[in-house]
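One chain comes next, on its own, written as structure tokens: the form predicted alone.
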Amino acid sequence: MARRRVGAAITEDRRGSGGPAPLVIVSNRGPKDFVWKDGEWIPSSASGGLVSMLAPLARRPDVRWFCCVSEPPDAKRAAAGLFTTEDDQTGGPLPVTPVLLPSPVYHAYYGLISNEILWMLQHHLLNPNVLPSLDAERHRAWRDGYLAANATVADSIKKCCPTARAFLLQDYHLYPLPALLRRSFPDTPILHFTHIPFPEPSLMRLLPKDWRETILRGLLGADVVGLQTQGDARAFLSCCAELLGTPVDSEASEVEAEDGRRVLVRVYPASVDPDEVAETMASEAVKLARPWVHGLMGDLSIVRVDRADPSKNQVIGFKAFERLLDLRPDLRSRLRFSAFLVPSRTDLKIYRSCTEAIYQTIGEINSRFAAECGRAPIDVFYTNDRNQALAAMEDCDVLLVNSLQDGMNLVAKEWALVSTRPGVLVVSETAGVAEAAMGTGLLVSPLDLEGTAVAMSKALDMPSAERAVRLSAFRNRVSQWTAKDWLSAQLADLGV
């Protein structure tokens, strides 16, 4: 394979500075997220996940990081479906350069492709009911959406940043941009790293020959392609070998694009800022949430933390809690089951039937026991607190996380370094997060519903002793990879 020494190339800014042409950040997210408060949705600076990991670096002042919004007025009349606007992003600590799409493409781009498609798909949610047929608007919003945003994303970078250091693309709204840059930036080092689980050729060729191949040839753009664990690596040479036939080295993880390039396949586990989440955990805000997350409860108690999302598979949570307490009567009047519902994507008829669905279930469940357990077995709290949700987390006996698939799971890692009883992790098997948990928490089949209220009961069961040694491991392997690791290997790998 041709080589080229990634990051070789370090050019000078010629927008007049004379200092280092800028490394950038390039994301469909922007550093807010929203908040519901006094009846409304508000951005406000996010914390956690993709923004806590990429803030140290977007702090920098030779960093510049662009994030796609939709342009107004239609997006504002659809504040409900939190499509997020230039105002939304801006003035908030951490600058961003936002890349105006108008409100059609950016729905397309991100409801209809995004979203509904490649996000479903790539989280096995293969249920027709789930994952809508490619019809004449799905091809629509693929060219008019999709393909269109990431070309505008690309002239945006272009005429802002007419020279960089390096590119950091992120996710899969942003398939194709790497190849797009490539164009214009032959020489300037790439990576794009994904969020979320790779799916494996059988099930890439659910989608068209000319989705998948853009996918495909646009990644292969990128001087390293960055994932989240070792199966998402796999699924991606194994992908570009039988769906492009490309010359794949799978024992060094390389590909070589058709440019003669050698690409780099790469894992960096997403993982969390323990001094962050220490800050955080020392808040006054944290400190106000404390006495009353705490007195609902209980005696013992389970809690999950996650978005409303198919993916997130909280239906059979919850009904094996539901058999939990059908196998363990000695446990109805001791055991509280708090849930920390994120809203998420609000506009898409497939979340919203999600939630209803999850609020169904829940409300069987605590008709059904809320006598015997002497009121509601199960609290929501449908509302993206973070603080009251590690508060939460802080003193359960329980946490639970059993995805359908997951990237990694930041959630699980945030928990165990802030339990305190100490907690188990009951974990799918299923999720990226489950690798680093290995030998520590208990892992699960998430669609064993039995399965998952036995390992549920054996944690509550679980002598203290036996916990804190089973957090300890897993606390000192988050600790030993964070946030910080997860940025310094991929800026390594692209030599800057």
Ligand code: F6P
Contents of the next structure:
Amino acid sequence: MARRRVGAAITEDRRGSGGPAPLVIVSNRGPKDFVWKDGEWIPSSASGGLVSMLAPLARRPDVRWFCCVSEPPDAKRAAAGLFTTEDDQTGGPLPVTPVLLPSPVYHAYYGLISNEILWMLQHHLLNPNVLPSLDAERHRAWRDGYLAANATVADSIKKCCPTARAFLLQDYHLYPLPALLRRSFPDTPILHFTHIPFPEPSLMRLLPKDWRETILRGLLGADVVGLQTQGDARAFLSCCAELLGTPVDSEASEVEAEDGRRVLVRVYPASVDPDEVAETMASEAVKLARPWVHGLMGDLSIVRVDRADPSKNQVIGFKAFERLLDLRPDLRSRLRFSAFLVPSRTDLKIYRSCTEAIYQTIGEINSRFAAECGRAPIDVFYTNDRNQALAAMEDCDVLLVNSLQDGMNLVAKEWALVSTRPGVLVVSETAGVAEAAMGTGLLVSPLDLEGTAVAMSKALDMPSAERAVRLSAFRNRVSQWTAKDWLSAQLADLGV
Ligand code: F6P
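Having seen the form predicted alone, could you now give me the structure of the form predicted in complex with this ligand?
Zooming out: every chain and molecule, the one shown earlier first.
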């Protein structure tokens, strides 16, 4: 295979600054998120996985961060969903360049394709019983939304950064981007990292041929394709071989792109920053949250923290809790479930239905057991207050992560760092984090409601000494591969 040199000499910035050309991060989401405060959503530094892993790099003076923002949508859409605008993302400490997309383009790119199709496909949820088929409107959304947004991002980067030292491109929103940038930056190292599970060829075949080929060819514009797990890397290699017919060297984990370049396929499991987590745990905000959060949690507690998303499988999780209360009457007066439910993608019907189904399930369980438990056993907090969630994770007996599919699940890794009780992790085998949790957490199959109830029961009965041994083994693994390692391994593979 032809070899292309990754990370050649440091390019100079042709904008006249005289400094080195910037290292460019590109992601859909910018560094600001929204928190619900005093009856309204306020933009504030995001605490989610992607942003927390990239922010340390973004603080360096030679880094630029491009993200997508929407022109304010019409009143109806604005009322239905959270959207982020130029003003939300700029003005902070990080060097952000928002790429402005017309509201219908943003909705088609982010909502109709990235989230309703690619997210669902990659979490094994693309199913005509739940989601619409790929009709003419969806094809329009692909062309005039997803492809158009990627082209606009590429143009905006070319305009603002005539030279770049390297590109770090993030996630499924931007699959076509590596190939688009390759045309204008033939020698600049490019890495694309996918944060969510990568589909096997049989799943990928659910997409029209031209869509899946655009996705794969887009990714092969990079020098390095980064994925969360070995399984994701195998899936990507198989897709290239089976769906594009490109030569693949499985042993070396490399693909030969159509222009003869050698593309490395590498695994970088996402992780957390123990120093940042320790700092947050010592913060005033967590101190303030502790007393009332711990007060709510009762003698024994189960906690979950996730976005309201069909892939997170909350309904089966709550039904497993109900089954646990059926199986274990002795727990009814002592056990509480605290659910930190983060609002997500609320402009999409499937997300609103998912939230409704979660609330309905919680309502049914709470009314069924309120009398015997002495009060409603499930508390739900529909917000994205990370400080409250961390305070709860610190003191819980069980952290439940029963996602149907999950790229990694950084909540489980944060829990490993903050748990003091000590608690036990009950985790889905199909979450990327399951590999690191192997032998320490209790693994469950996500559809197995009965098995999940039994695992929670076992976790609650587990003696403290055994919990401590398991937790410490998991914590060591998390501390040995942090967000810094995730990033530096990528920069090393790019040679920058
Ligand atoms: O980790 C996967 C991911 O889609 C990120 O790209 C994203 O920032 C995060 O989940 C949350 O999703 P969203 O930005 O759509 O709220």
